[in-house]
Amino acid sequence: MTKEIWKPGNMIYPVPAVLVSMKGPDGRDNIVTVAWTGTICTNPAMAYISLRPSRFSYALIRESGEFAINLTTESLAFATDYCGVKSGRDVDKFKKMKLTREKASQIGAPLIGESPVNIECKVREIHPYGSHHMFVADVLAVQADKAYLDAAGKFDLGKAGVIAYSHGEYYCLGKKLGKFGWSVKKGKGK
């Protein structure tokens, strides 16, 4: 294998492409697409998003101290892209993309009804790291669409057609390769 050396950059791909919803102190809500997001901790449940301070959503989250991470699917791909390139300063993204505002159980920010999973978050800390600032948040509640529960009540997000972002492009995830621990399970060779 022959490799090139490139300048420093973030090449950890693919990443989730999520829609983050929030409500500002003035009652105005917004949606922004975020690819810099993930899990921080299981117990206590914590997640993060990273945003540029110049984004309209940055001030709304900073002032309100809360947001929702809404997972995206193939059917939400167009809205996911749109909400990342259009500013909430100029357009009501819920209205323009015909997305359903749903009430959260623990926060004032609206959830996106078309999302299979909504994660309600309260900001714990904000860390400025150059071009982006990281919002570290406690997960207060998770809402999951019952359509993705199997007969035993296990959640199967693989059926939702979740999308990911990689180097400027969106991809639909789907093919299951195995589950945690399958590589060491007895009697199961390579």
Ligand SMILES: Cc1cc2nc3c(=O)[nH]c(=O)nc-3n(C[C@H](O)[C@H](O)[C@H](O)COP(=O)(O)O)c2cc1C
Given for the second form:
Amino acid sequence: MTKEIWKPGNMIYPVPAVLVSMKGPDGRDNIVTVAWTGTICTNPAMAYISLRPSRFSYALIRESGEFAINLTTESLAFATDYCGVKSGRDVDKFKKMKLTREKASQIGAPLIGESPVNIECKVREIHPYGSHHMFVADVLAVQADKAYLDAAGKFDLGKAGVIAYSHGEYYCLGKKLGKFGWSVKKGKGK
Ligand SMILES: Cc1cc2nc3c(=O)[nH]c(=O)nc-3n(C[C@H](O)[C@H](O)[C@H](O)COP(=O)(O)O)c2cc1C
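Rather than the form predicted on its own that you just supplied, could I have the structure of the form predicted in complex with the named molecule?
Below is the entire complex, every chain and molecule, led by the chain shown above.
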């Protein structure tokens, strides 16, 4: 391989593109698309999102201290893009994208009914790193659509049709290559 050296930048792809929903203290809610998101810790369950302070959503989350991460699917791909280019300052994204507000179990922010997995988060810390501020949060509850649970109660993310985002483009997940630990299963490795 012959490689070029680039200036510092982000090239960690693919990542999820999630719909983050929130409600400000004045009762106004909104949805924002976020790709800079991920797991921080298994136990306690912690997640993060990074937002530019200029986003309408930024102030709503900062003031309420809560948000929900809603996983996105093929059928939510259009809304995922729309909620990432339009601001809640100008449009009610729930209404425009015909998304259903659902009540969360632990937080005041609405969940997106059409999303197969909703992760209810409470902000623990905000780290202002530069262009983006990182909201470090505790996961208070997860809601998963029963339609994608198998007989053993395991959630089938593949069936749910979750999507990925890579360098400006949205993708469906492709074929399954293996499962956790398959590399060391008998006959596969050492
Ligand atoms: C795929 C995608 C991923 C995005 N990821 C982020 C992100 O991680 N952080 C961020 O601040 N903005 C991100 N954006 C941009 C915001 O979603 C966009 O500016 C949005 O219109 C802000 O909405 P708001 O003003 O209602 O908060 C992303 C946009 C798209 C389309």
